[in-house]
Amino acid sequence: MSDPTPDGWRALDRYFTDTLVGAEPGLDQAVRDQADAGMPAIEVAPVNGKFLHLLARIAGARRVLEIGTLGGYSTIWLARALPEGGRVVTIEAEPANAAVARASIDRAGVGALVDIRVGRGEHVLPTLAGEEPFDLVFIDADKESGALYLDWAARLGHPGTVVVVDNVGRAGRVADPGDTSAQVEGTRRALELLASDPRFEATALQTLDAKGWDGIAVALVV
């Protein structure tokens, strides 16, 4: 079997996409509108988008909290996998991408199951004690309070409750012991909470797909 080339792993995700995913008038425009008015392309690949939606589906998820909504991209793929009755609760700072992503997820139909919060996490999570626990929790916001936000998704969550963690392997640089930028700090940060919160139950895995080289997280409240 020959090693990856970047070449190599973007065609295999296009293959995957095209077979898997497929195109979708309401996603698609999502990410064209996000990419207008100037934000990064740092949604969730396509089929990140998907492997949420049926996580989602297959928790049985109810409540799903989002925190970093972007263009809602990744907000649409969650908002579409909730039974009747379900809603997502999604953070995003910057009130030109909520705007942005609250046209997004209304066009493509989903609107009334979501809720955008404004404001930062360490702001708005504090807000959300009280209400009805999240059966999943998908954290894609700045790296540097990764740790915060997995003690605000275990709070808020239950036993039961499925956490996922993008962008945890930096491109291999989380590894890297020179490596001493925040945003790898930070990412080190949560990853060491995961293996040492008796609250968790966690592993992670290596992607290769549109975005490059990264990782996710996946974890279980327990």
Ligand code: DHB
Given for the second form:
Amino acid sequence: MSDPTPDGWRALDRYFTDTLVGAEPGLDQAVRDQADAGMPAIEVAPVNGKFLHLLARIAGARRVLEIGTLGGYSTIWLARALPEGGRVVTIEAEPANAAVARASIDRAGVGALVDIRVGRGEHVLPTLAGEEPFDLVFIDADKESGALYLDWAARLGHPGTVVVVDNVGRAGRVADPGDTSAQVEGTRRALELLASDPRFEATALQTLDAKGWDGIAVALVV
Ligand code: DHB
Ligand code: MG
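Now show me the form predicted together with the ligand; what you just gave was the form predicted on its own.
Okay, now the whole complex, with that chain kicking things off.
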């Protein structure tokens, strides 16, 4: 096996995407509308969206919490994994993003399953404490607050809840001690919490896909 070249890994990701994910009108339109609305193209890659979808089905998730809706791309993938009566509660800090996501989620046919809560995670998460616990939590919001979001994931979950954290690799920067940016330091604090907090068992995987070189942490609430 040789080291990946940019052309090589991009071609492999396209092959996996074309072969196993394919085109899907609702999801593809959500990405176009997100771009047209001026939002950054930082939704998860298609292979990653399908991974989240499959993980929700593997876990038998009925209630999913997403922190960071953006244009609703991953939200649609997650909502499509749910049984009748299931729910995705997704938190979005930016009202304009939430409006675009709402339209895309409705157009994709899963509007009845998705509850968008507009506000910053730190304010919205405490309001969910009285609700039924979540079976899967996907954290994909500001990287500075990762540890706070993980603490809430443990509180709002139950033993067996699956937690996924996006962007824990950041092109290798998370392992570079010279990188002291707020996002990288926030990501390290999140990973250190996963390692030391007895409520979690966790690992992380590097990802090399349409969004470049990054990583996801996958954790179980124990
Ligand atoms: C950024 C955020 C993300 O969630 C992502 O998947 C990629 C990049 C960012 O803020 O740069
Ligand atoms: Mg992300």
